[in-house]
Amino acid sequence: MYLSAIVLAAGKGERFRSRLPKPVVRLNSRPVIIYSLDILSRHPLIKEIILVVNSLNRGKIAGAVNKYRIPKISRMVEGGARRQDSVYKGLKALDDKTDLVLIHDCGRPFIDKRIVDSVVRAANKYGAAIAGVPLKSTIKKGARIQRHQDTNTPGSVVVVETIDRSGLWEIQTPQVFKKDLILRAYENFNCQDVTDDAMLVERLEHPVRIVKGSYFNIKITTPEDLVIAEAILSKCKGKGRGKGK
């Protein structure tokens, strides 16, 4: 089995509000992107890693990769306007020998070998698999009151219904697919706006398996998430997670 990984780092990170590109912002003593790259590069099944970057962060990411001596980086390509455009560029850069493709957001630093093993194993058997965790929060559907022009006005949104959370999952990355399946999904449906790669495979009516991820596998999107990530890192220090093992 030839397994390739695509790591996405092409987003502008506008919600993160930092002078530095989010992938190279320090989490403890290392750039955010290095945590997941370290895990993926150490995984025995992964043969290559394709980094998808943008023109503004390419140099800094290349510098971090060199400094931390991350192996298995086969290519660095520039992404597109949307996340799915960036993934598609990564897919087109895959080695011809690739059987399975692992897609991961660099903003999720706390993956581990168990998660990667589980998703890869399920995808190899069923064609498509994603990491996720059962939803814990109460979810309500809201609607804006039309008379309020300012959507930030307190009370401008009312509850329409409370969603039954049983059976609902918060989806994460990594997501793993057979190469021919994910390519066919992108070639057929890339013009449609989606929020993750599995949505395109779903539109092929191919079943996507969910495997248990981790509640630690958060995505760093805003400055508040970095505070949570530092707490997770502190909690897990000494258990190997902070060292990328």
Given for the second form:
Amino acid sequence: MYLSAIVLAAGKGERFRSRLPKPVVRLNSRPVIIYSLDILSRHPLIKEIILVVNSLNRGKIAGAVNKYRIPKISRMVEGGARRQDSVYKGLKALDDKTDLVLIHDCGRPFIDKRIVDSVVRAANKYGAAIAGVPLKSTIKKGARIQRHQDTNTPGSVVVVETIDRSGLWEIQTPQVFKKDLILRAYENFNCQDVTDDAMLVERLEHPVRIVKGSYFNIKITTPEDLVIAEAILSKCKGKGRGKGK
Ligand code: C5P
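Condition change, the form predicted on its own to the form predicted in complex with cytidine-5'-monophosphate:
The complete assembly is shown below, putting the previous chain first.
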């Protein structure tokens, strides 16, 4: 099996509001992106890693990859306007020998070998597999009420419905697909806006398996997430996470 990884780091990180690009912000002294690159590059089945970056963070990410001596990076390609455009550019850069593609957001530093193994195993068998965890929260759909011009009261949101959460999963990365399948999905449906890669495969009506990810596999999106990530690292020291170099 020739397994390639695409690691996405081309987002603008607007919700993160920091001076440094999110992929190179320090988490317990190491740049965020290095955590997942370390796990992926040490995985025995992964043969190459394609890094998708943007023109503003390219130099800093290249510097971090060199400093931490991350092997297997075959290419650094420039991303696109939407996440899915960045993935498509990564797909176009894959080695001809690739038959399985793992796609991962660099903002999720806490993947581990168990998660990678189970998603890869399921994708190899069924063509498409993604990591996820059962939803813990109550989910409601809300609708914004217009601000009252006459009384000057602020607009607010009312509940339209509560979604039954049984059977609902919060989806993470990594997501792994057979190369032909994910390319076909992108070629057919990339014009439609999606928030993950599996959505495009679902549009081909190909079944996508969900395998158990981890509640630690958080996505660092806003500054609060960095505080949570630091707490995870301090609790998990010595259990394989946060080994500083
Ligand atoms: O915006 P969102 O949080 O969904 O981004 C998830 C991942 O996709 C991040 O790793 C981000 O860097 C990446 N991304 C990208 N190109 C974009 C937008 C997001 O590589 N245009």
